[in-house]
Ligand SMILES: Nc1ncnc2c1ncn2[C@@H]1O[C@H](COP(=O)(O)OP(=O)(O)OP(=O)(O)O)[C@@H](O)[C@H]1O
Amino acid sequence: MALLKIKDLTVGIKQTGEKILKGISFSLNPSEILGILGESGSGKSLTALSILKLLPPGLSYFKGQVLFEEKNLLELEEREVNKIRGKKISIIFQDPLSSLNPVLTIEEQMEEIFQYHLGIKGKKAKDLMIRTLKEVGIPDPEFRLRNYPHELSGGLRQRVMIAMAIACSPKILIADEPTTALDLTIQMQVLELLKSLNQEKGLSIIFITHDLGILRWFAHRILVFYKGQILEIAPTEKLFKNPLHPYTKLLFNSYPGREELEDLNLWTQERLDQSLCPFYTKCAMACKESLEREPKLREVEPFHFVRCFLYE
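In the form predicted in complex with the ligand, let's see this chain only.
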């Protein structure tokens, strides 16, 4: 049984009706680490926000369901969603500066969360704060509690966000590029911490990142996003051994030192787009079928799904 199931999630701009997420479906299994990879602007962050009903103003849900504990979160009252957010499902936002309150110290912000979700305050709350900050590798946690967000380096800020997200022992953690500002040793330590929460406490994680190395050694399964659609789904090892979609191949070949990119023609003007395949405009293959119908996400090998005419 899936822990979280997203069905045909379609989100777009309210005024124009333009779709940004075009029918996203996937599930998160208990104790799974699910990686999300994809183009900048393909809707990864928006998917994360949609799950918790945190859509930015101007956008709305057109279709779809987010099923968690037998309820569709999208139909719940704000009051009920609030109880789940931060407690059962918590999220680390992509931009830590904008999601920390600039006029409150770290201690004041953590206090708020603890009081709201755990009902603890005072010394008990403070002990827990210090412990969690230590766990995510923040030196001098007591001192850092008195800092305002702008006084922290990029990496410290990001670790504070991680600490806040795991402090209430959630069931699901959605992490949107949580380690991009961290250096390698701390990044690996934070990942080890998340891995141990995953293994020991069964924490399920949705992990969004552009870092192929992290996904390779951390995620169990990977989704590849492109222009609001999922192009490929596969268990991690399979995906790295045998990427199927031309976009996934391009992504892997873009890794520094792998191949000279000049050949890959990324600079060409996009082809005029009347095609129904999202990758048509940049694809070396550019199948003719794309002009007639939409490629469907198909299981072409066990557990390996791809949306591409080449495999139909």
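Having seen the form predicted in complex with the ligand, the form predicted alone:
So it's only the chain below, everything else dropped.
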């Protein structure tokens, strides 16, 4: 049974009615690492924020459901969602320095979490802080608790963010490009840490990135985003062996580990966007059906879904 279900999530600009996320539907299973892949502006990060009702100003939910523990989070009052954020569903972002409070020590920031969600403070909270910092591989945690964020390296700051995210033993961790700002060595250390939390604690992870190489090693299943829609969903190895959507194939052509893909190039001629297919203007295989109706996300083989008329 799925741990989290997103159904027909549609988000847009309240004032104009323009849709940015268009009917997003997917599920997250217990102990699964689900990768969300796409270029900048495809809707990856907005999807993460939408799950926790953290929409930027000016945006609004048009329709859809975010189902967790038999509740639609979008229908809950803010105080009820606050009890879930950080305790049952946590999120970490690309830049921990902008997420951490610069005028509070790590201890002060972690104590706020323990006091709010678990009702503990003082020595009991500090013991739990030290244990959590040790779990994420931070050396000399008692000393680090006295540090301010600017006194830590980028890798240590990201580990602190992970420690704060898992402090209350959440069921789901949403990681929005958490390694992009780190060098390659630190990237791998953070990824290995997240993978160990998944394997040892059964932590379910939604991992957002534009890096194919990371997802091939890290994710169990991948969603491919483009212009606010999901174009393809498949288990990781199945997607790498047999990408189906023309956009996915173009992405994979740029990945050095892929071979034997047909030569797909962007159209050089201008084509008016008169279709309901999000990839129509750039697709080398664009078909007339795209001008008549919207392609639906269909299961074309077991656990492999694609939004394309070529596979109807």
